[in-house]
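First, one chain by itself in structure tokens, the form predicted on its own.
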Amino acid sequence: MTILVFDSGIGGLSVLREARILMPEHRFVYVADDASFPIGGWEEGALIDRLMFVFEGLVKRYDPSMIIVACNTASTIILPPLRERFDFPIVGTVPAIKPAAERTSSGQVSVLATPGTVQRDYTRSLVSEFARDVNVKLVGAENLAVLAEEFMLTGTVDDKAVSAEIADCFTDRLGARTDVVVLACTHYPFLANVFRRLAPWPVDWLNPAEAIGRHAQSLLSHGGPIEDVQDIAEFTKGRPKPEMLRLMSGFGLKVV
């Protein structure tokens, strides 16, 4: 079976990380949609015009058994179309506001996101329904995304941009800290142990993609032999520069 993994960027390689030590027996296609990065500021109409039209394409040429929408942005929009377009199983990506909900032990929960993840009224109701007795606090990050692909592509990150990016996160209401940071932005686990250095204090940074891996593993039959065929990743702006030709080889990844 072939798991198609999706995001606007090299972010979601968080998610097919998990899922492949979850599902080793598929085979996995990567594919960034590198044309629209970074996907927040796209107008809601404009923006699931463009990925209706990628998707429709990928399917074609892929025939996935799934699509992991390894993407918290997209996800917050793009899931209902998607489900009624396609037969088989469809996996977004969501702002982890519950379990952060159920794990915070002061009742200040912030959720580190995207600008577009921020505005979604997905992303309000998500509040409304699980966090109503918790603090949480929406945190849109403009360039964090794109600090986070520079780190992956070259070890190195400016502090001073990472620590301005996320100081909003924390707060401190009488002694009742923060606690627990949601990572609502598949780009960002790749920064976790910077997050953690530059923290005021420590929080639990919560990491969704190994519950990601989860539920796609549990929509899918088990077991069956491992499939001999190369994961690929493909770039929807074209061939990628060489640094990102070595992360995907890293990853064991053949960009086509």
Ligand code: DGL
Second form
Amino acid sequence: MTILVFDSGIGGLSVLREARILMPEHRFVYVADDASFPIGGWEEGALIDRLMFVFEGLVKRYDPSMIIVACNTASTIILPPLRERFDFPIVGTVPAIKPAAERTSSGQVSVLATPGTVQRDYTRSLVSEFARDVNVKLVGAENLAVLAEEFMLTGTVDDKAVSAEIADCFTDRLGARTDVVVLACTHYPFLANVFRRLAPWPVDWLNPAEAIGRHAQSLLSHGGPIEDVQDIAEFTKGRPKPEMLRLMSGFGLKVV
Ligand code: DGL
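Having displayed the form predicted on its own, please output the structure of the form predicted in complex with D-glutamic acid.
And the full complex, kicking off with our chain again.
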């Protein structure tokens, strides 16, 4: 079976990594809509139109048994129309606010996401439904997804720029300090070690990738033989530059 994993860029590889470990018998197609990247600042209606257009083409081309939308920004708006349009399972990536509320000891949680994700009703209703007794600070980072891609491709990133993006996550209310930060953009787990180093104090950086993989696994039948096919990656902008091809090959993905 083919599982299509989608993101606006290469952040969704954090989810692909886990999904492949949990579902080795399937074939994965990773799609980066780099022609739209970054989508964190896109207006909602335009983003829905763009995403539906891209998914129509992908489903025709790859006939997937499942789509994993490995992008929080897209998931906050696209899951209902996708589920209405296609009858195979659609798995989303939504901010891990519930587990964060269960895990915090100080009662101070921050959600680090794109500006789009923190504005969406979907995110705000997760807070009111699952984190009513906790102080949740929504932090919309303007440039962090772009910085994460830079880091993934070059191995270096400007510390000052990253510090400025994460600074608002840290609050100290009369000694009650933020102790959990939800990584609510699939790009951010790749910067987790940089965050750890730059954080003013240690916190739990919550990465939901494995939970997403487990949820996807629970929706598909498994146990068949491992398909002898090459996992592939597609970029909507066309053939990417050599450093991107190297990164993809490191992930065992053949760019088509
Ligand atoms: N990886 C996407 C997410 O999880 C966002 C990246 C972007 O801004 O395009 O929200």
